[in-house]
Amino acid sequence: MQTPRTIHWIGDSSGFVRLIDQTLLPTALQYRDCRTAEEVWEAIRSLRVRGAPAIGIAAAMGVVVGLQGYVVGGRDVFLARLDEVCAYLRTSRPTAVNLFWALDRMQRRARELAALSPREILDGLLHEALTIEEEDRRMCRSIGEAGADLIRDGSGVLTHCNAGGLATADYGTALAVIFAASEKGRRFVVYADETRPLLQGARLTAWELKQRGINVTLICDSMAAQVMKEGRVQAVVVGADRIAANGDTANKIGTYGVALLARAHDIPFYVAAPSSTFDLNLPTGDAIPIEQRDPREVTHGFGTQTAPDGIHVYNPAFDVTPHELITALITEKGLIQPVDAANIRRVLPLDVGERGL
């Protein structure tokens, strides 16, 4: 059985996106129209729609409808609403790059198209953010097979958070991993994390791996290292979303732990990302911004107090993973082994990661 679409447009460019509302996952699965550039802020914000790739065509298809308002004014007010809408949408989240080139990307196409009409311009951008959605699916095939062989049979799998074809255009990064190795008649065990504090192995990871068919055990956390011990995993594989230009990774928080616990125990740790997810302005990954979620989070988690009322509250989304603990990155263009900046240059592109209008 194949997971559900994440995201997808709804009509010509009078339309709206239609998305699934991840909070409300593994109980129930609903969808949820986004017909303003609010509305999908809010999307992102909230998690609704979630993963670097995901979030960055959630942003593109919000230009668009952010802009649909404007077509009957003058070129320069609609151009300004771009930029308007734009820079509002990059506020939503602040840590996975996919969001920032899109948005780059989708102001770029505006003014290679803009001697056109606003409505031919708009129609430009939908088919701009449909390609995005496009490309990203294609991406992701092309990670697979990329890394299918690194899972052999008979083997243990850990994955941490969610890193599937909920949070992308269809196959996942970490996970598309995981179902190409399937693909190829390799049996296997995969242990998912349940991330903490917002529980994405638990609510989603295992839900779209039994989507799959995919042999799945759900861990605590804290689980990791004695699962580790007792010899029952043999690979890491992690998603991102931001990678620096010489390979330190930022993903879900507990990432970096769960890399230093593999590097302690000699297993390899893997991660899974498409060239979008490259940052290569930023040298190293100290200078990655990481987001602070809601102190509720933690002391309310799902709507129940689990913490004394006015405790201090730490709640970073994300973490980062040195390159040295990096086993390999596993890019649509192919692995990159091992993983410092002469080798990340190599592979990708040399305008991949480079931002900016």
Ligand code: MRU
Second form
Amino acid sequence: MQTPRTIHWIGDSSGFVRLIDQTLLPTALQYRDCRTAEEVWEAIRSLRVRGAPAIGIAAAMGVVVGLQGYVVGGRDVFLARLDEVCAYLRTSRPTAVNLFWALDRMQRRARELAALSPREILDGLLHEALTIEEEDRRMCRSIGEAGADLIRDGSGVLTHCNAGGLATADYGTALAVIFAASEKGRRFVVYADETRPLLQGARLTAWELKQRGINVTLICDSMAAQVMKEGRVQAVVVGADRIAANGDTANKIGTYGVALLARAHDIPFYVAAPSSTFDLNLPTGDAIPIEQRDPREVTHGFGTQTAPDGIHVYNPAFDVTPHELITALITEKGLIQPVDAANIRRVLPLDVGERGL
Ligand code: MRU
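For comparison with the form predicted alone, produce the structure of the form predicted in complex with the ligand.
First the chain shown before, then all remaining chains and molecules of the complex.
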């Protein structure tokens, strides 16, 4: 069975964004419509739509809804509003570079179309947003093809957080590798880390894998070491939020720990990501901004208080795995192995991952 569409556009350029409200999964599959830039911003910030590529697609569509009221006010007003909406959407979340990559792309496209009327520019921007979505769909399929043979028959595969269809236009990145291996007839078990504090592994990955009939076993994050020691895991595959020029990779908090465990148990550790997740402007992962989130996600997860009142909390949403711990990067252009700056440059063309207008 297919995963339902994560995010899509309804109608023409006067239309709106429809996305799965991922905060309600796995107990309710409900769509939420966003008709203003503020609603898209809120959906990204509160993780109704989440996962690096999906955030980028949502932001691109958010630009279109944010401009709809400005098609009658003249071109200068329209273009000023474009910059305002993009600056605003950039503040929704800091770590996933796909957000900034998509907004850069929308601004670049608007400049190319600047001689047209505001209505025509808006139509062109909707087309660009839909192109970003369609390209992501294709890249995810290619990532699956590139990585499928890394999953051996009869093996165990561990993943962290959710890098599936819900985190992308469709099919996912890390989960694309798993789906593609399954489609090739391999039989294997996926161990899904539940992924504290927001449980993307338990709520989303376990749900997606079950939907597609994949053999999945849920574990608490703290069980990964024991599961590896017992010889149950032969590969780790995770997604990424931002990959620096040398391959250092930001992904959901806990990923770095999983990479260290994989190294300690001599298990290959793979990162699957499209070229839109590379930030070649950053030489290393040290410069990747790490989102800090509300302490209540740790103390009051899903409505239940689990820590004393007034406790100090540290809640970084992401960590950075050094490139030395990554066996290979799985991209839509193929595998990058070993993971270093020269190899990344060789596989990704010059204009990929180079942000800026
Ligand atoms: O906070 P989230 O749920 O947006 O974090 C998502 C992740 O860390 C994913 O692994 C990453 O974005 C890759 S999604 C293909």
